[in-house]
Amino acid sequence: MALIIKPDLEHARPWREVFLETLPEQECREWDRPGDPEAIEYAFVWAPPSGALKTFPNLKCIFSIGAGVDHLLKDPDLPDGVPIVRMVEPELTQGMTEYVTMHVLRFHREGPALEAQQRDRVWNELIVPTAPSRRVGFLGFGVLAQDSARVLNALGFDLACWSRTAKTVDGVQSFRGADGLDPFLARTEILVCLLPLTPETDGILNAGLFAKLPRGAWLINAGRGGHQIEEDILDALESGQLSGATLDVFRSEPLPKESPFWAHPRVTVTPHIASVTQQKSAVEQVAANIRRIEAGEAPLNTVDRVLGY
């Protein structure tokens, strides 16, 4: 029984010594390294080459280093019938909620301004109101975005989300399907992107919704690059349709030097860095689903291949 392992980053030591710490009963294999095939059990994976999964043939499971799992669903010869289990992880959660909160209070209280005003040398006093009357709403309202309501709804915002299906969370009107994605988008001025990509929320970003958002709304997508349309943000920018945008994710990653989100005075970037998986929290929770298995009994978080998360 081994667990083969695929970090996004050429960090593949780090996290096979937490592997040994924290689950010794199991081998843990580098993907460089498989050795004999038919010895792997489990995968822990980020963007694995289309077809390699499936060379092995007695996988048990896959789990996913990140949040998203579209970097595995777009496996034409993805193995059937074999669990693919989404990251969830209390660091990460901590992560994405630090991001979106800084971002939506930083927009709330014209940041991108004050900063503008002070390389100016401009004093003038920019009244805001206070949270209550700041309307956020999230696109996507996972596991994620919820623990961001959270904090969101201590401070005082008025909180909207929409979903595929209706949520039911204190502090959050929620807005579902169709039908209530514009009267959601017309009552949003600060908008939070962190749904999963999936071929219905490829390019949701675009003109369209931004031209249902009230005029001089925010865009924050930390969900993924293929959401946006980039000439679309862009435009509506120069239209001031949108007053600013902060984008951790693009369609191109590393976003490319060339880029004009790089120098326009009106857009923050950063570098898919909004939330990262944590080594030990993610491992104990790979390795508490891979006891579950071994006993018998399913994984926890797992997903659902034709929804796409």
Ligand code: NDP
The other form holds:
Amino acid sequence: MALIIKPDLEHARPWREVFLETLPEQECREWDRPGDPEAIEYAFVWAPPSGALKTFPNLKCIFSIGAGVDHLLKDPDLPDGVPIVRMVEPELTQGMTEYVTMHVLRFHREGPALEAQQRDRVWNELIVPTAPSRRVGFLGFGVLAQDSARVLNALGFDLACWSRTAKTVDGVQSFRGADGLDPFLARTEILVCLLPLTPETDGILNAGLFAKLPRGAWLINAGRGGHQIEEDILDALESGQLSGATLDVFRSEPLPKESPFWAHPRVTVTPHIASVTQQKSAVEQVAANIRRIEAGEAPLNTVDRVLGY
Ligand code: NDP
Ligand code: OXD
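Next, give the form predicted together with this ligand, keeping in mind that what was shown is the form predicted alone.
Complete assembly follows, chain above in first position.
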């Protein structure tokens, strides 16, 4: 019986060696050499072609190489009844916390304005408030956002979150559901999107949402490009409703060369690297889950196919 791997993220490195070392009891097959499909019990994949997973009749679990599972759930032929496990691993979490903290601090400390002043050789002593008077809000408050909030809380930021279910986390004001969105936005100066992409969150970063933020707010989107209506971001920057945006994800990736985001003076573009699944710790999580399944236990971090995350 075997595990098949399809690790073709932009930044994929050889995973097979790590699987062989960490999980020697499983034969590890590469995607382009699957052998007998009946032998495949586990799949560790990023964006498999539609219908491909259905060709493995004895699949016991599908592991997503990323935290997001939109790349799997868009497959209309995904095999029914097979659990899907999303990636939760400490180094992926740590990487996102570093990214979010860096870009929140950059906006908070007026980094873009100071960089512009330097370019123009302007000595203007910008006064910035300290963290307790800066209101940061998380759209989505799962594994990744909660760890970022832990660090921003230690720095003293005034934090809030918006999620489907209410949260009780020290130092973070919780807003939930449709009714909670407007008051959450009204108090948020730096908006960090760490939502999963689902039918409910598709296009959520739009003109209507930006209009509910305080004028001159900042946006950081490290969720998915599908969350953002890109023309609305450009319009909000043009009107001053948004002061700046840091975007790690885009509707079309790689971001096309002609995209206006590349050269926009108030946009920071990063190439979907806010955080990257790290091989060793990711394979350890997968191995632990496979051993749970083999022992008759349910895997951890399974996805609710109806909710879409
Ligand atoms: P989680 O599943 O742990 O958290 C998702 C959060 O979103 C939860 O708080 C959930 O609410 C909330 N949510 C989902 N749907 C809704 C909704 N309709 N309304 C309100 N809140 C909602 O995910 P992670 O934190 O692990 O990851 C988040 C996303 O980050 C991934 O799905 C992926 O798209 C993105 N990502 C991007 C990376 C990058 O490099 N740019 C790297 C890794 C991930 P509740 O808690 O109530 O369930
Ligand atoms: C993820 C990603 O979902 O890298 O983990 O985008």
